[in-house]
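Here's a solo chain for you in structure tokens, the form predicted alone.
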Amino acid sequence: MILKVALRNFAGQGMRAFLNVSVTALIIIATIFSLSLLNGFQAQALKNLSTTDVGGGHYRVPGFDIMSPTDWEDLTQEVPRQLSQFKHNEKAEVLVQQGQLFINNRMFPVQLRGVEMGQQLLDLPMDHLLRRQQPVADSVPIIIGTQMSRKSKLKVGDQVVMKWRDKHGAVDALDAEVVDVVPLVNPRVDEGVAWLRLDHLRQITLRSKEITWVVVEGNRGKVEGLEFIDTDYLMRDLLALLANDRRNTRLIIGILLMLAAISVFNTQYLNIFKRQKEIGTLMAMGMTPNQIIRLFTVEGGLAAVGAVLMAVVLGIPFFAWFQISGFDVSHLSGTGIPVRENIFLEFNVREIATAVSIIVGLMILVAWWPVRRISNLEPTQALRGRGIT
């Protein structure tokens, strides 16, 4: 009976009910969109970082710090036999040294990063270096990223003087030829980095068989002379940024929920005030205050259910359209975030169910809260319209 009366009353509210349902539905859609977009952004950023640099972790020379370039030359060692036996799709040997490029009479500090050409673990477009199999003679072939090209004003075919120190501390220099400029989605392997063949970098620095770190698929246990650095540590700056973005997203969602709750609360309070005579009549006919409270609470619950249904009807076409085009983040190309391609939504069913449950529960709560005053209402006062002021 209560449900039947609640349905009739809810339908009779007309535009007020429609506006409450519409606002709540839009908030549900906005909440799902925000959470799913953040999930998609996080997944793509972590994937790009993993496939271009981090892999499943690094076996590094102890004490190496990418932020201390003056120490790089002292922190290399030969590849341990345990790692050298891995297949090309299980490891990628990397040697990092400090160098300088002299561009238009200006010194440009760079990170000389050599990677073995046979590796298949990292997704790096090094095809032009792969063809340069001859030992270094008069010039060293290098590859740079688009961000590096933009800052250094270098383009394909340019030749500049490159200087470095060899294993014994002697300063040496050769011409470096830019054989390709590639779009690297990860700024870590782009800005300030000049890519070389590993065998070429070992040749010019006299560091035969030496590495700075070895990228692997995952932790393979203890390796003599090297320490394992896991992905959480290697991605800590990006993970901290994403955690901060998630907190900000939750704050915005919380503000939206508060606005929706205030709207429903205000509508319910006004609804009770205008329907005092109806409430008095129901009480005179034998309905208890608790039954009337349930009646008005069910009406609020119907608004929440209607909002969920409207969110499904409006949200599915919107999300389907969005998944076709994606979200353009090309404006992030100048930042340190490893994402350049379009971002697509990544739905987390548990997260969506939790968010929708919280929204529905909050709507029912704010529908019930102002109705509590009915429990102390006198039927005679309600019939005269003076029970609630």
Contents of the next structure:
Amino acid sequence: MILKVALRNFAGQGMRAFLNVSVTALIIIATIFSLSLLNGFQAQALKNLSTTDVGGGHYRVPGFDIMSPTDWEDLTQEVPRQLSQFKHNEKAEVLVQQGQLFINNRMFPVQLRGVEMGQQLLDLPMDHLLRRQQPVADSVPIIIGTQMSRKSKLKVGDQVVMKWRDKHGAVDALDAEVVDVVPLVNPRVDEGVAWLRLDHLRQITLRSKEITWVVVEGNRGKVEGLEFIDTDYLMRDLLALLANDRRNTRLIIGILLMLAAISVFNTQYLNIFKRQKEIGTLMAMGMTPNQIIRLFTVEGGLAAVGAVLMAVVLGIPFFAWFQISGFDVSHLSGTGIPVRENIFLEFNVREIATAVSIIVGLMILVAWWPVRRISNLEPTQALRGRGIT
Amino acid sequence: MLNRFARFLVFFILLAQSVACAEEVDAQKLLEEIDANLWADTKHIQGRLIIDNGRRVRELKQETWMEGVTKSYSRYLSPARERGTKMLKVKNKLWLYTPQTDRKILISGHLLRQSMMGSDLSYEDMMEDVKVSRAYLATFEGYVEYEGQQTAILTLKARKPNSTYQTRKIWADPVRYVVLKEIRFAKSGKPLKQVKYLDYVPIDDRLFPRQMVFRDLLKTDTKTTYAFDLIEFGVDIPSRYFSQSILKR
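Please move on to the form predicted together with its partner chain, as the form predicted alone is already shown.
Shown next: the complete complex, the earlier chain at its head.
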């Protein structure tokens, strides 16, 4: 009976009810959108890091830190037999050294990164290096990323002087030929990086069989002389950034939700103020204060249910349209965030259910809160319209 | 008859001279003589480092005290920005003190490869602390005329694989035992640095250049000139000059 009356009353509120439902529905859509966009962004960034650099973790020479280039030359060692036995799709050997490119009278400090050509674990477009099987003679073939190309103004076919040190510290230099400029989705392996064949880098630095790290699918246990660095550690800066983004998103959602809650609260408050005589009549007819509170709370709750329905009706076509084009994040290409392509929403059912439940729960709470005062109402005063002042 | 004899005599003298010139120089001995001319137990130098990076020229005045090949102490006198900067080298360690920070920094390992004060020289180049004749094996390549004088070209190959430059080529005056020009090569043979030694003047019983001009051959339009205004050999240097305690205001 209460539901029937509540429905009739709710419909009778007209535009006020519609506005409450619309605002709440939009907040539900915005919440699902922002959470799913962040999920999509996170998934894409982590995937890009994983497929171009991190894999399932690194076996590294202890003490190696990519942020300390002056130590790179001291932190290499021969690849242990335990790792060299792995198949090409299970590991990728990498050697990192310091180098300099001399371009138009400018010196470019670069990371010389040699990667095993047969490896199939990382998704790196190194086809042009793959064909250069001959040992280094007069020039060293290198590949650079588009971002590096833009900054250094190097293009395919350019030859520049490349300088480095060999294992003993003797300085050496040769012409380096840019054999390809490739789009790399991860700027960390693009900006300031010159890619070489691993055998070439080993040859010119006299570091036969040496590596700085070996990318693996996952932890393969203890390996003599190397330490395993897991993906959480290798991606820690990105994960921290994303966690921070998630906190900020929740804060914005919280503010939006508060605005919607204030709107519903305000509606309910006005309702009991304006409908005192109606409340008095219901009491005179025998309804207990608790029944009346339930009636008003259900009315408020109907706004939340209506909002969920409206969110479904409006949200599904919007999300379907969005998933066709995705979100362009090309403006991030100058940053260190490893996402270049358009990102798409990634829906997490549990997360959405939690968010919607919180919104509906909050709406019911703010619908109930103002009407609690009815429990102290004198029916005679209410009939005169003086119960609540 | 006398005329014919005189002509024969002149011809013979000229022939003898050319044979003497074409005679192979003992390259290693020449290198040792060059080292002996340049190196002294102690040296005191006042000079200017003129750094031309192609866009602007900076001049840094400095004063240096050197003991043997392993100890040196420099302090910068001008410009105002660099005044008070000090450098102390003891064996293979180099400390840099800047008055702005009032701190001394140990420049070691790979940091030594960085450019010194934006010049064409690296700290490593400045710190070279072995006699060239000990670190390299010299080979005589022949004579060439360089800036109007006959010079012997020597190719120097490093004795140890850890020498920064594995090959050097020097244009040396075999009579005065001085180097006029030097090119330092990468292992691949690519020329990396050029040093020209200019305006040799006699100081005590040595010949010492008034200027050394360094060029990084991988860059264009840059050069660093080290001009010596005062050079003294065999001076007494207080021991505190080679102690880290000197690195303060």
